[in-house]
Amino acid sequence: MTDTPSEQPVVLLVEDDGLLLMEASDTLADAGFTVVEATHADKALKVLENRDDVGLLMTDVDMPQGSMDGFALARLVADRWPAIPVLVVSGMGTPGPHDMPDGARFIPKPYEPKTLVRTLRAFVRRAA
């Protein structure tokens, strides 16, 4: 059985690099996910406060705009919205022992689009 778009959750994609944001958004949309984009953590928090349909958070780490980086956003989302799985991506190295909340996943950049889709689908299955 294949996934239909209605079965895939809304992904909140937080990425400050416009090209990477567009590429990841297209990849996820092609895989049947509904994508909501935010260019930094503060915008992502506004989305989460105003929508109740976000099912996954995917965030970059290094985002100069906004009041926090992706690790801080991931920890805040895990605390305030514990039902939302968190995927952190970064080209700046691997996270330290206290950077990520429990249950979050990390993918280093650059990542293969199929790795991204496979990881998010695994999150969906685990949360179901």
Second form
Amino acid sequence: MTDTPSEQPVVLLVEDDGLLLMEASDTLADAGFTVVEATHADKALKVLENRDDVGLLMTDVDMPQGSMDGFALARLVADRWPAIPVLVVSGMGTPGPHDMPDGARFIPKPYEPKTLVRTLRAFVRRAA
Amino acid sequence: MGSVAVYTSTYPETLMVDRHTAALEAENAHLRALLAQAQRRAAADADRFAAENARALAEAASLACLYERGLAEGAARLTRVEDLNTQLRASEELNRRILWTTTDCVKILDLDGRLIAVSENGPSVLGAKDCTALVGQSWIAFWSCEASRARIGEALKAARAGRASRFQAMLEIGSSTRTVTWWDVAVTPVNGDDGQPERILAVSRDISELKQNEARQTLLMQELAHRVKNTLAMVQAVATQTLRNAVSLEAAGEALGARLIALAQAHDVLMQGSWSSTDLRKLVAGAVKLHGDGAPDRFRVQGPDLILGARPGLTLGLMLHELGTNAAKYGALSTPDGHVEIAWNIVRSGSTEHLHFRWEEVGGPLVAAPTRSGFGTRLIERSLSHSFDGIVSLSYPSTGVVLTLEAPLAGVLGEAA
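Now show me the form predicted in complex with its partner chain, since the one above was the form predicted alone.
Every chain and every other molecule in the complex is listed next, the one we just looked at coming first.
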């Protein structure tokens, strides 16, 4: 993806609630992002292991179905794929001091779709 | 004296005799005088002795009287002391009983903060073998938590200066299996006769349960805040999705209102499950109530009791609402003869169990697949499969809409309330 920085990158969207996943996915697709959906952390990791075009991770925190929550996924991704910027989204309030990996961003839920898109664009520009 | 008359004839002899007699008489008189003197002296001595005796007797009597009074006073004093001792014993017994009945841990400390005496529960509270193992120990040494030590240090300092204080502190006992307890501690000086602090009294009350309740309350509030945020996020998604797919603002408003009511109803079921689970039968009953027209047999519902998790429950509630709305507008519920069959079952395949859920419309008008996919269709086709991690199929045979859902049971189950 770094070969063609003008293109909107692929966003890996991790959210266990189908309705919220659909809505966030629509919002990002409308803004021109390519969205890959995953309903929990383990599925997200599988996506990252199988494709190399993911340019950004956006994850929910509380996802009982996978083997880890969104914070753990964010830290793991920051560690294994340091080039991928990480955005954590949650209604759980402010993250604790060791929840987020360095450089990751946090957006509280619910968020305004426009704010999400703006944050993602700025985030991608900085990471590129 | 007869012999004297016999010798009168011989003068010289008589003279001699007379002289001799006179001498004897003089001697006699002298002796008599001496005797009388001795007798007088003896009488005087006797008088003196008698007087002295009388005086001594009087003194003795007065002394005896004094002793007697002293004895009486002593006896009275003894009675008073005995009374006081009885009162003191009663007071000690009362104190002992008070100490026995209280669950507080009561400690008497010297001014250096060393334990002098501890109530019976002291050893178990402070993790010691018995009371003797505690006596002489520094009280503050039992508190390992830094904040607690600071508070106790301040309280002892204040007590030495004559001031009482009260605070809460955490106590950790045991090295391998750590027991944490919370205490409301009152520390006060005990003054001596000179009005200066002589010892220190410390009374600790166990408030661990109170602290646990406080912690539970905080956790519940956080959990509630989290769930409210999630619900608002869902409402936001429903609103945005409704607007995305709306043909007109009016239609959007109407659809949104109905969807929020469906969501509220699913929340009612969720509330009954303490916000953590939803009873599938109640969820279906809610949808039946919303979309049935009161006519019997509009819905035929069949399935075992099943408790779903919160998220799958809410999503399924929304899905039932979309299906119901569609059925009432265009499907089986739009004609008097139509009805909906709702059935679910648990099917075991290999080592995993699956939930099979089916919605089938019967007896309605001829059905054609919709030309555009609205919110309901998208919710079912996209969102439902995600939420349930399963396979969803929505088909439009001409006899009526059929929805089937197959999902691993582990992913949809909630904790029974």
